[in-house]
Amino acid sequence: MPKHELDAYDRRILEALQKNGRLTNVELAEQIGLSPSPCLRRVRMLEESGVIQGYEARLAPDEVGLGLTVFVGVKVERHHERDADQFRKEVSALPEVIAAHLVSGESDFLLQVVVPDLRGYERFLLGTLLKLPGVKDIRSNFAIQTVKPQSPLPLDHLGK
């Protein structure tokens, strides 16, 4: 269940802004069928309630010299909860880690890491990742090709 009650206009706002976060309020209002003032009120409400968390530019990793994406499974020592908390804190501060998830299965954490190349990953792995507290095991999976980049969240389950 969603934490916020979203009507059809809210869903259309979210769908439009996920596709193009640079829409002006007038363009957005026109696209969803509202006048600009109520549209702006709704956008602000969605921002203030935390449904909209921010606006970002999506960069092409290759174009900014980050040609290697690595999915890293990390096991941490279970009997050191303090170390696991410290691991979460330190991983969150690493710019090479663009996403981190606590997961079930073979690993405890799954990290998405971007670096310029294999040598850059070696430096990151040996110089940073393996030195984090509580790290027991690391498994690296190298992305060969991005089949589907990060996409807008599906909102169909919210109804129409």
Second form
Number of protein chains: 2
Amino acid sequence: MPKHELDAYDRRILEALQKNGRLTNVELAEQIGLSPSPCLRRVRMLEESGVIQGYEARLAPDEVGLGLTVFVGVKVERHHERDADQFRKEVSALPEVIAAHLVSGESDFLLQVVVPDLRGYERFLLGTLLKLPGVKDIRSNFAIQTVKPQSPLPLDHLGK
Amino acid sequence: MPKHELDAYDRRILEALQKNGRLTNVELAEQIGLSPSPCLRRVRMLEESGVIQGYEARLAPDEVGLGLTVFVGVKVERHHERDADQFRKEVSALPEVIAAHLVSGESDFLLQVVVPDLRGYERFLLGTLLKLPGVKDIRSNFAIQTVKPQSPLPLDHLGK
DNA sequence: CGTGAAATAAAAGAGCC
DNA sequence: GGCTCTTTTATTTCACG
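Shown: the form predicted on its own; wanted: the form predicted together with the DNA:
Everything in the complex follows now, all chains and molecules, and the chain you saw is the first one.
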């Protein structure tokens, strides 16, 4: 769905910036084999066209006291569409929920929740999640070990 | 678990850099109410102590032709510990798997998989995942809608 | 632990090939 | 579409409170 087709240079830019979002333009230009000016033009275009949504620091959850990640499957009442709408809105506003998707399968929603510890999760579950409107069923899957941390998107399928 | 306790300034630095990882040091210093020098010193310490693991560009999956996200629950043979080990290694090497966790509950592993489309997922499932050693059961949950995109870690629990 | 100032280096934007 | 040059701006280092 990219408006402008992404060529090999764009792809290399995206791969490089996914690995290191603080590359200076001259470093980036060097890596991808272009001079700084056209390189910067491409980066700006990728930003403005929405391909690059932003840049962020990746933190170590453990190091900031967020030792527990839980993947929470939630079923909501299907009878009222308004309930699902309201649920989407309220769940998006919760800081502990760092990602949420409407999914197929046993649950309606899948939430990724981070809390300091089990006590924190207890409070989130009983004090917050269970009080949301239309929640019918909750399934908590605790992350015991991170096998592969959040990683760059694969861009091999972009031809060229 | 942070070696050095994070104070209010550190917390504000982390919050700001999670929202915009390309802030210049002077902008950052302004936002958190510090002058550039001590601000930079703190950022360097946060980087070197591992609190900040890195910086990355966040891409729009749709815009790079990765329209389908699937959360895949995988059960592996429990009888051989070696199988689980091998599975961890091999799964980490797959570019389509952008995150993987060992989890409690019905599945042993939960994988986040991104592919261009359903055909891409078919190829990944039949051609790759099902051929991994020890895989006993696979449950595919398709992301129909992103309710909340990957978001910054909440740092409110850091006192001060 | 914080502030301020000066030198180095990079980014941004002009016009040109 | 890419390249070079110039202006503007940030980063870095150091001396100081």
